[in-house]
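Just the one chain here, the form predicted alone, laid out as structure tokens.
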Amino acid sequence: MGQVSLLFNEYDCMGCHACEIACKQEHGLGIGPRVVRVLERAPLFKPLFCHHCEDAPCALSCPEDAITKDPKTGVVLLDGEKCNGCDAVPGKSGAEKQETSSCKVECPAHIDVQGYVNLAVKGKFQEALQLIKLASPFPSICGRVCHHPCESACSRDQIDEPVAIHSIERFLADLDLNADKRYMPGIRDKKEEKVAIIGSGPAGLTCAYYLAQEGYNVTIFEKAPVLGGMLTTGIPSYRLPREIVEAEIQLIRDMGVSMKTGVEVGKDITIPQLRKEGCKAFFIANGAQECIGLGIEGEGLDGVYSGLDYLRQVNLGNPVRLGENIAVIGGGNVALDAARSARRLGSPNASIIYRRSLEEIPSRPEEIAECQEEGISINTLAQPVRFIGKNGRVKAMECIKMQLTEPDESGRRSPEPLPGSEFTIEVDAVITALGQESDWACLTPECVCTLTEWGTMNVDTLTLQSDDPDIFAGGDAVRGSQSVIEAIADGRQAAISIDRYLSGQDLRLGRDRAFKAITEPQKEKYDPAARAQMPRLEPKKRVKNFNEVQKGFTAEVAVQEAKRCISCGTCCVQACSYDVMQFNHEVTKAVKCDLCVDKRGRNEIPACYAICPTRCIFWGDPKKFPIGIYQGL
């Protein structure tokens, strides 16, 4: 029997529910229509079609088996029997489970990470990883450097503590990175089409990741001797192993990806050049490497650093000795990461300024202990007025105490200085944080991409296509000086976006998905129970090396962790793309369309394209169907 399907035409439905009600009435299942925005139009009823997915995530992601491909048909099958509705109480978060889990929510990238850490309690560590890469590359990398919004909406707090979602994504993520045959996605038939990505940090190397699943032939053309960006030269090695990031990158090199270091596009070699050699889209993901100064009298004065500017030279293995005192100015990541690198390195005292109170420090609270915990001071409220210098060195730092003003509209409060309570500081050198912006130095007069009153590209928020329609942008280009994960959320839309924009489709259809998070989910069968704690070097020993300071899960701890999940949502509903997944609250288990499979082993036709009137639901090969038909992608 050949492959078989159901296609939807759009543009020729009228919104009648036929389909709908037809398939209710026959089969019972809690099929419904949602309301989309096609092309500007007005809202618009569209049946809920399993599209039976090459590689069905819903199949993947659920821990019971109940979901499967029928391997001659290419139909996904639902088990009934074996499907649990996710621990479902009946009676309880019925309506919710059709809903989204919170830390999917909040993740940037979407990943489901309900699905993942169910996967890991059955021991199924391997799809648990695959269901990861769906929406993300490098989970080794975020196991590691992210600053896990998940956790923070982790609805397990309400019962004690959110569940440690990125130590376990960190375990998954090394066993594949220590694998006799580490995971590579699957790669579809190549095609013609260059695409040229101008940076190789997170987000550029994520939009790589996923053009090459799709065949296309991909160059990362980057200005800095090493590949990796921030992650390889703003990240110091005790966080994030270089042989971590090498290791993730030489896996994109073996789906086919070209990499050219050394290489500044706008200056060695330009758009238009690139375009003349066949490149038909490009996606600048440059980042924000070029620091902010401070703006003050003495910051040109020798022994002043920028933070940026310091690590690099730190992590290209170009260590700078700074003495024993010296102040860092900034409350971020490198502000953080730039104190502990010179603790390393043989200050002793270091210490950091930060304006605002500790409470209000962007760093995340397990950066702020370990700074700690290394004898680094983290002195609030204060702020530099001028560095005063002896013979062209810097030698101290006078600074301003800060008060903050009563909260504005939104709650927050500003830093104001408090008038004579100046006091001055002793330093051997200082190291600025306060910020990065981009260089705009690929853009030449040709390109008609405009930038932001705050220097960064303009693009569509959704599509990421900028004025310039063959050239995208995300990550710190678009957004300013962000998190890893957001440059891979944008890395993987540009992606989508890159790829509709060659194949002629739509950029915008379908992708205003918005989530609705659970917020009051089954707690009563859950005994509070502690959370699992990483294993960190004894701060004695770690600040005498830049060996890793975290040690990671046991695979015992991870899966006793990934226990501690209290199943908000249900995992297949949260992987399907399309909304097919239904949960059905009056059974606690999942539904969803199964293409009316033992309708065709009679040759018999399915009810929804019997009844419908305009003839916009089509059944066959898809491969004998017009260009063009919506499959609701």
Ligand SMILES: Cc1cc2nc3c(=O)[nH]c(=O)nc-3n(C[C@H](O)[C@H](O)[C@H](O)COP(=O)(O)OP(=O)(O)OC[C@H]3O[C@@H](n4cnc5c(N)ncnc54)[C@H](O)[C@@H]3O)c2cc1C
Contents of the next structure:
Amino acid sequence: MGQVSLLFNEYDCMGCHACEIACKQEHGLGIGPRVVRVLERAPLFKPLFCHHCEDAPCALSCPEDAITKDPKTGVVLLDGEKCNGCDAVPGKSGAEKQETSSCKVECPAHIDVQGYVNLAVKGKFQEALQLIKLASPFPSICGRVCHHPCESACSRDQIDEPVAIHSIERFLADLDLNADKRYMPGIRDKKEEKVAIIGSGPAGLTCAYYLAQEGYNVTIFEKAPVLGGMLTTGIPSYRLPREIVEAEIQLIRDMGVSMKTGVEVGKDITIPQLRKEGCKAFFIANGAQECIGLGIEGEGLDGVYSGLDYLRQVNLGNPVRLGENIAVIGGGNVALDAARSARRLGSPNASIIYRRSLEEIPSRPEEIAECQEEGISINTLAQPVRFIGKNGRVKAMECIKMQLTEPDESGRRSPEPLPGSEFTIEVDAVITALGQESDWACLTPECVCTLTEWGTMNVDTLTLQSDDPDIFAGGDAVRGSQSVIEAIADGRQAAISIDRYLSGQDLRLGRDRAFKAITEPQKEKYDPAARAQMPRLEPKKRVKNFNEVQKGFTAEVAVQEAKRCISCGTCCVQACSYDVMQFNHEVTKAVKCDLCVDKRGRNEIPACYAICPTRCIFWGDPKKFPIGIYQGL
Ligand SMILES: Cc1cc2nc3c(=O)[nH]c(=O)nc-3n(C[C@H](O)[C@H](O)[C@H](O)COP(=O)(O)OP(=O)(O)OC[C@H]3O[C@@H](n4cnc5c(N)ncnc54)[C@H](O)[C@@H]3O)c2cc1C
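Could I see the form predicted in complex with the ligand next, after the form predicted alone?
Starting with the chain above, the whole complex follows.
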């Protein structure tokens, strides 16, 4: 028997639900789950069914080995004996198992967190890594620097503390980095089309990673002498060692992506020239690499540095010594990293000046704690008003105290100066870190794409396509300076769009899936268990060098910590791009369509296919299906 598949044409589906009813009757599912579902979603109906995906993430994610893919037929099969419903409780939370765990919902890249954490529990470290890599090529990087919204949303918090998810991710990824043979995803047949990517930060590299898997001929153009964008020139190595970034980039290079450093698009080569050379699509991922100034007196004095320029110098191996007393203005990543780098480069009195309170500071609590442990003070509710110089060099800084207004309608409190509260501090150097913007030199007059009033690229939020149909953009270039995981999410979405654009498919179809997070996870059967703590280099030792501060989990700690996951969703549901696996109050095990594969052997046809009045269901050999009816995610 050859490959078997099922296909719905959602344009022709009239939402009669006849296929659902026929399927339930045929399989004796009664009031239980429906393996085929038709959702009403104007202007179309949305049939949900098992796509028997080539890479079958549900099979990969199942810690019980209950789901397997038959290589002969391509059918994904569920073994009801092995399925334990990931702890689904009859009559209690079974229906909720159909929803998505909040860690996955909150992750901008929607990584199947529960899936990989549960695979880690079973010691299936390779499978766990593969699952992560379906949504992100950078688990070692994210395991170190991601702001982990997954942890902020973790249901375990309702019992004691969130699972240390990103430390588990780091453990899994580092294991692979050090393996004799690293995991590399499969690559489809080579395609002719060339794609150019502008910028080698996490957005550009991610887009390259997923396009390379589709077989495209991808070239990344990078104006800096090194690859990685802010991962290399922004984030210091005591948080993100260079060899980690290089190792994750190397895999993308090994997948056949060409990477050209020292080439600035817009100056050394232009988009129109690249079009002439045969590039059929572009992904602009140029980041937000320019510092925004303060616009106050004395900003041009020697000894006043922009945070990004300072960090770039340090990270490119040209450490700038600033003197003893350093003030850093700002409260984000750049400010903290600049202060901590200066501390390591011989400035014992580095302090941070931030105009709001610690409650509003954008940096993560753990980073603030590490900063304070290193002896860096954070002076809140203060702002510089001018820099005072002597012989052209900054010597002091006049500041003013700030107070926060009452919350406005959005609940936000704004800082305003406290009249008459000016004070002066002596400084040897100042670093300003107040935000970043993009440099749009890559756009030439031939490009019709436009910018927003904030200086970011205007794109369709679902497809990331710009006003130039062949130009897509994402990451900081579109969002303003944000985070690594958002850049990764955009890179993958852009790759999906570019693939669809180049193969003449609908860019939007099936991509507006809204995740609904589980609200009432089962908690009763779990006892409190303390969250594992990340071992760190002692503050006294770490301020002398750029060695990595966080040391990572051992396998034992990672598995122990993974066991704290309360499996608030079900692994196969989390992994499915099409929302297909079914649970409800009566059925605590998964139920899914097996394409009535046994019927095919008997030359019979499935009930859903037989009953459809609009003939919008196709079943059988996928090679015989009409092309372009449904494109999956
Ligand atoms: C100091 C610092 C610390 C940070 N810490 C964290 C953190 O802990 N966690 C977190 O999640 N995020 C952090 N961030 C933010 C994060 O690094 C960015 O959000 C992310 O790197 C954005 O990715 P990107 O690919 O969009 O752009 P970038 O990483 O900025 O990459 C853009 C690349 O495009 C290149 N480029 C620009 N113009 C051209 C051109 N015309 N031709 C060719 N190449 C060009 C640039 O040289 C650059 O390499 C930090 C940022 C900084 C600066």
